[in-house]
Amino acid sequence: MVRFIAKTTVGQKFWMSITGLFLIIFLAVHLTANLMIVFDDTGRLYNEVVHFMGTNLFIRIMEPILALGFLIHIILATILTLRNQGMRPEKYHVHKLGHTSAWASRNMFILGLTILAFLTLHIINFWVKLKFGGTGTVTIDGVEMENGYKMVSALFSMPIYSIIYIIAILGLGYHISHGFWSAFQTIGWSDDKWRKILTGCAYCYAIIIAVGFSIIPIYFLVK
């Protein structure tokens, strides 16, 4: 197995694609919890989430999996693109699924590493603070837990900083919408039918991730 990954292209690709569907699951739960933020302004439910996700077992336990995950998938990806660019002179082969999957696809390593940018000052004014005690606390019925709310709607409030958040999500919204439907064709999904399947569902899915975390700097610079 360890041969299979290490040595072959096939192995490679396959264990980007797992990686990939994995982060993309995550993107949901992480979505669903963000959200909390716009149903509830006065920032109660949003705090409360993110206690039970920092003090909850089983996530606690799928962090450094999830970290896992995206050093995987960063580094396989890497490699494979040296290693294209290495072999052929010309341009990987594209699929003409429309200009926005094209585009994505030609450039998937580029908008990855911008997202990988963004990814790493948003874990340093968000996650660090977070479990490091930067936030500030609050008391909910007798519980006190960091003030998640309070970070958040301080960050968001800065245009300067919701912009460069809109744009990174835009450009995750994209990598989504090629690496969604190319990781199942990776796993053996590849036939015409199941391409248009999956095409749709990646658009769908990738206007869902972007629209869905765009809201809530938009949400704060409204407000």
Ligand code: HEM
Given for the second form:
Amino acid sequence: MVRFIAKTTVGQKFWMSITGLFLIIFLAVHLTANLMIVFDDTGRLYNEVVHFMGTNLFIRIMEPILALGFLIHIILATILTLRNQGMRPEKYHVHKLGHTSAWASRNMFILGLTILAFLTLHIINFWVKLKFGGTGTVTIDGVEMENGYKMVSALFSMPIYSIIYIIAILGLGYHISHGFWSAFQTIGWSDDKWRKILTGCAYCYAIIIAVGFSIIPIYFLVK
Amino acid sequence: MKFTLKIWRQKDSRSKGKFETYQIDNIPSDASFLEMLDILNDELIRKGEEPVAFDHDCREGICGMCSLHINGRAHGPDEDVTTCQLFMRKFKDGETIWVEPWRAKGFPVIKDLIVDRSAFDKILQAGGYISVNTGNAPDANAIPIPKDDADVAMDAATCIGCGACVATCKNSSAMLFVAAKVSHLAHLPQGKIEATRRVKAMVDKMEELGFGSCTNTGSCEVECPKNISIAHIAKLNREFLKANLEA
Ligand code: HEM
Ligand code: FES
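Switching conditions: you have the form predicted on its own, so give me the form predicted in complex with the ligand.
Next comes the full complex, and the chain you just saw is listed first.
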């Protein structure tokens, strides 16, 4: 089993797909929580959600597991991509792949790096502030909590930040448009019939994620 | 028809190669790509020059010997054919055609357009067979096999091992080839017995010989002259997972 994880690319890809699917599930939870912000412009609902996420035991347990998932996914992505890059020492003069494969599938690492760059920024701007203060507090029903709403609306009042955010989210959408069905293929849960269904689901999910997350900066831009 | 050919010339595996330009005229539109190269070689020999070396054998699309990366695509611009079944009418008159050998770490160039594909033989030797004698043709009916399984196995078995999957893959991955062989045997009762050992041995060999991993881009199945589906890659992944969970 250890050999399977460490030694073969097929094994490494298995763990990429497991971590990738885990990240996909995480995104669904994250998006649901985020969207609460547009339903109450006093910020009360969103602050309650943020408070719940910050104090709930299950979420607290999942946090380090999530970090580990990201780490494994990124490390394996780098190992595999570097190895693959050495597999054609002499390049073709002409190599047409445009109509035989999807753009996203050929650029998963570039898309991943875009996500990673944004993730770093995101963690500094949101997560660190929420964890270690710096957002100011608000008291709801006698409970003092971080004022996440104020922080978010301040960040999205800067159009440049909103634009970076939307670009990163589009990259994420592309990553998922391939990653979603590719993960099932890697696990072995696919055949000619299922691949059609799964690629359909992949595009739907990618659109939900891309549009869903983008609604928030757009909401603040037009508000 | 008239063409400008940019052909990769390389003396031997140790030399550095380069593209040479050749002008060729009076090519019948129903000549195959290899026949076009025959005509070119004929002219080269008459002029006392070294003919272009390229692989071929059956010239009827069944042996997998011919190769060639033509204008950026494995086996050229036509769909689901080998280079020997590619006809010059698929090109525009006067077109410039780039002809390159398969390029992959696992397929080193031997001379001009010929590459060494013995890596595929080594992968097969690692496990692409069954060890028992299954008898003669009449014995085939002794073991009933569900029609669906037989069909899938038969589709996988159409792989001729030409290497187009490796040639076109951005990672030079041999997964479609290995998957076709693994899936073919894993779908049949005669092959199932050794399935665990086979998939591990073949994957190990594939990695050892310098082929990339699979990103599921799907280019291989598009360029495969036999239309082998990447569903077989999912099957390989399934077999590989099962084999490692059992161990
Ligand atoms: C929330 C963020 C992310 C999600 C939901 C996600 C999801 C996925 C999924 C589902 C796959 C398919 C796995 C497979 O083919 O079996 C995948 C592949 C990949 N991911 Fe991510 N990923 C994320 C972030 C990243 C990051 C930060 C990187 C950093 C470099 C990255 C790099 C890659 C690469 C290179 C592949 C393709 C690997 C290959 O097949 O060669 N991903 N991702
Ligand atoms: S020469 Fe046999 S397949 Fe082309």
